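One chain comes next, on its own, written as structure tokens: the form predicted on its own.
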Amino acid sequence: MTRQRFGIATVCLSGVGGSGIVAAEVAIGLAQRGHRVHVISDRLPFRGKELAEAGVRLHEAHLPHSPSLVYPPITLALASTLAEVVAQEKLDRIHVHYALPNAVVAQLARSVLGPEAPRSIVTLHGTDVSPLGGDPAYWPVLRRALSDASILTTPSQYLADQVSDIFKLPNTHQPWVIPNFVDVSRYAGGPDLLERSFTVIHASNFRPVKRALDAVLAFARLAKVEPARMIMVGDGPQQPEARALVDKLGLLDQVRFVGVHNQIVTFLRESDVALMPSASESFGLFALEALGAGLPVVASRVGGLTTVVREGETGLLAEVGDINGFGQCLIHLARNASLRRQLGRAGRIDVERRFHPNVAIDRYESAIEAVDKV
């Protein structure tokens, strides 16, 4: 089916995080299908080089600093830049990722552009719904901004239900569920077969909700009984605590902190299992990447993770905070290579079937077309 081509302004966060990664992948996918895509952010996005190579135009919002302003008004700067780019490039749609502040950015830009302003799509990602979106400091303004959008999308039904419960939006604004996606061809070959110890990988932004300290404690249970090592990818507020805990437990020789990396596939290929003991996940993009690389995932039985990881088929689940449970899952997989291979193969097949890029980009194109009909 031949689809209409649109000019699309995408607004996303520039930092490392799931919403920025998804925004970049969607922008690249749409550009590859012939849409004119412009990405607006406060600075060069995390995957800026890949965006540019795909033909996506990048725009940084100018953020003037003044001693009279304690916090620079990034929302106003983004809205002004968005309005300018839409007008100059004659774009047809606005698509923003992560509602705080970007749903408000879209609303402000549309008010500047007036009656001919493009319709907008807001993709919510998780913490922009709960806990942040439901906070009284943000809720009234954010609810109004979401009401201004033509279509809302979420990566999971779990998050869609949260949006409905928290923001009390009318039936016309119930979110479309468009799962996140990965291209499994990027992980061709799967984990390496080098002689090495059983390896666990954890990747996150080290916020408390990711429970990186639980990951260290669960790994310590494994390391007591089996030769093992762990790779911790990412950075964030709890990374110093995680490093201190590793030192306290005497695991400095077995745990490697590698910081933020644009391509996680290198570390996935060095690993045997992925560990996600999060307290909450609207979807679980790292779990999807690990499954796509042929790794079984040990994760919390919570939120969108229960959709991404099929318990007993592509990974193992434990309750949030159950350090012993996570440790036992790791020990079980360390001692059972055939089970690891079985779960890994099944996970890769499942990702290609349910979370292929073509499926998601088809749905985003449908949403882009549908804004004129709602």
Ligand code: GMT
The other form holds:
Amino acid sequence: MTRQRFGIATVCLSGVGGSGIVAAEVAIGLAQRGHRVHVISDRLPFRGKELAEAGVRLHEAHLPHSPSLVYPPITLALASTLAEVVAQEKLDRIHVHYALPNAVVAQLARSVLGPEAPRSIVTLHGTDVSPLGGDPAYWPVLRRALSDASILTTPSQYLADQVSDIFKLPNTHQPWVIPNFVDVSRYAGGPDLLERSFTVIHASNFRPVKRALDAVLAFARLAKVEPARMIMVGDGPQQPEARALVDKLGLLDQVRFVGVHNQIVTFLRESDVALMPSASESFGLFALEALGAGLPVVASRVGGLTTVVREGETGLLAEVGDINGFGQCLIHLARNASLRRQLGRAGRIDVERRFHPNVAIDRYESAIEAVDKV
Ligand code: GMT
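Could you please show the structure of the form predicted together with the ligand, as a counterpart to the form predicted on its own just displayed?
Then the entire complex follows, led off by the chain already shown.
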């Protein structure tokens, strides 16, 4: 099918996180298909280098500081930049990721651009819907901004249902579910064959929702009965607490904190199982990356994780907060190499089938085409 090519302005968060990674991968995928893609954010986004290499043009919003403003109004700066880039580059679509504040950024830019303004797509990611989006501090403004968008998308049906419950938008605004995706060829080779202890990997932004302390406690259950080590990737508010807990449990020699990394694949290759005991996940991008690398995933039985990980087929699930349960799953996998291999192989095949980049980029292209018709 021959598709029309568009000029697309994307706005995303610049910090490390799943929504930024997805925004970058979508922008790259669209650029590779011949669309002219511009990315606007408050500073160079996390995957800036890869975006530039793919021919995506990057724009940083100018954010003037003044002692009279305790909180610089970033929403206004992003909206001004978005309107300017759209006008200058004659772009015909706006696609923003993470509704707070970017749905409002799109709405403001459209009002500046007037009747000829491009239509917009808002991709919601998770905490922008719950708990933040539902908070009365943001809800009325956000709901109005979401109504202004032509199409909403979410990475899972779970989040689409939350959007419906929380924002109570008309039927025209039922989100399109477009799952996140990974290119498994990037993880070719699977786990290394080095002589080493059984290795668990956890990657997150160390916010309370990720329950990184539960990851440490579950690992401690495993380390009590089997030789094992753990790699903790990422950084965030609870990282110091997680380190202190590792120290208190006497596990400093076995747990390595490696900080933020652009290429998580290096660490996935030296791991045997991924652990994601989150309290909530709209999707769980790290679980998808781990499955793509051929690792079984031990995760919470919650939200989009129950779709990404097929329980008993590609990973094992336990209830949120069930540290013993997570520990038992890890012990079971540490003692059963053939099960590990079976789940890992099945996971990779499943990811390639259900979460292939082409499937998702096709759907985004369809949404980009459809905004004029809804
Ligand atoms: O909403 C957040 O907590 C941040 C966001 C991020 O940037 O990491 O995570 C959300 O979006 C990711 C990409 O779509 C999903 O993989 C995460 O599951 C989702 N986080 C939550 O739902 C808690």
